[in-house]
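The form predicted alone is given below as one chain in structure tokens.
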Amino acid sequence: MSKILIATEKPFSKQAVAEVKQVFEASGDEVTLLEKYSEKIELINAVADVDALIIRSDKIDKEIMDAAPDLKIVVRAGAGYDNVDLKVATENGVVVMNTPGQNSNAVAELAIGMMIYLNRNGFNGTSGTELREKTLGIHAYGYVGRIVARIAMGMGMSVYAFDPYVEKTIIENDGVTWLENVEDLYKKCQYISLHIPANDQTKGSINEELLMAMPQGATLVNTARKEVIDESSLLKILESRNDFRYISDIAPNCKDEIVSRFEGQYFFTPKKSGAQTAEANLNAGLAAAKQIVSFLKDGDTTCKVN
């Protein structure tokens, strides 16, 4: 029998525990929460002994994969697996996974929302703009960026997508058009939907000269992480443009100046909130469970990041 700790300061949804519950209790595992954490020294005392771990923003360093000396595993309840030390699970002989695709549908409504929400100026009664015969950038055509594709077309956007990981084919045969670089992209895109991973390739890359590039009326659309964006030039744009707007779900470092300077040019949801969806609460969950019990029975790696 192995020891699973659901450790979430950001809870699953009840239905989503239940069923994951069922999911190890099938395999015959033994499953604890910690959910609602305040201290990091809660996490520590809780590792102490548990084989596997699934989380979702949930930060996991070097001291938390000391503290357990028994695991094998910790799954990440989502895309982005920035949260954990992949160094120190290597070195620690610790799988790390994440759970490609189950909240994509979640990240992919919330970017076209709030599109929505802007133009339409926050539903305040005014007159605002529609999506219909504009024209989207789609920065990564991962998961996320198949299903904003979709969805934007269905809307009578016109698409184009930028992915040096992704044959052209396969993005000229979703009716996409395919661009050959970033430069590109942005020249040509009045909105641009980011979905690119934070990494030391990527941080700090949507820069000035990028931003600069986009037409009149441009809005940038960031679901991935805040880490992407280069912050001084996001200010040195909302200054110098006041056409241009920026969306996130993940507010920059820079908020409050932006809140203070530039009504009307952006908006923020109050916390991340791409994966938040009954749904993809579920998926994720039940993704997660279902990936430790195959990895502990049958050594299967799929869906390892490091």
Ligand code: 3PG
Second form
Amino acid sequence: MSKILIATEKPFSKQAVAEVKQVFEASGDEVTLLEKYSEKIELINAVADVDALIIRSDKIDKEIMDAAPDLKIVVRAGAGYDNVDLKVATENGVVVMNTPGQNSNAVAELAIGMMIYLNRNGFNGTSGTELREKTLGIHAYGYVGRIVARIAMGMGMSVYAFDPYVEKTIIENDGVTWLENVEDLYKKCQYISLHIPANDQTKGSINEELLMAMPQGATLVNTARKEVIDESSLLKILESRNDFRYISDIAPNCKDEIVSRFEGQYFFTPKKSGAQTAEANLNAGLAAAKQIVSFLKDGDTTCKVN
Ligand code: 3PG
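The block above covers the form predicted alone; next, return the form predicted together with this ligand.
The next block holds the full complex; its first chain is the one shown before.
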């Protein structure tokens, strides 16, 4: 019998938790739940005797991992694993996995939903704008980017994509225009939807040069990570172009300045909401649970990221 901890500051739906627990009941493992915790010490105490950990955006650093001597596996129920210190995990012999694709539809729907919300001025009854016949650039054509592209095409948008890691034919077969250079994406597209991970290559990479190149009526949509934006560039462009808007599921560090100076040019979700649907919770939670069982029972390391 292994001990499993589900540690989610932002909880899964009740149904997802119940079904995840069933997976571990069936495998004969013991589950505990730590939700909505506010202090790191709560997580440190909760990991003391666990073999496996399911998390979301919960930060797993050296202090947490060193407090968990029995820990063998951490599964990030979601896509981005920038919240886990992979180096320390590897040093401690801990396998880290994500659950690719499991919450993508939820994130994609939010990206489109936020565009409509800001285009319609927060539904305040004043005249807004439509997405139809506008150009949309998908920056990174992974699980989420592909769904955003499909929904946008259904709404009559012209969709372009840049992703050096995805073959041109895959993008073109979806009816999306492939672009070789990231600069061209920003030059061509009125809307850019970001789907790049936060890593050493991408942090701060969305800069003044790219943003300034966007056409009139530019909107940058971020359901990825706040760290990929160069915030000084963002402030500069909001200041110099009142046609430029920034929509994000992750409020930037400079949120207060944006809110006080650039009314109508931004929308930030009050709490990160992209993956927060019953369906995404269930898909990602169940995938995480099944991956843990397969790893602990059979040594299956599919979806390992370290
Ligand atoms: C992800 O990387 O999967 C998304 O950013 C969702 O994060 P969350 O599980 O914290 O909502």
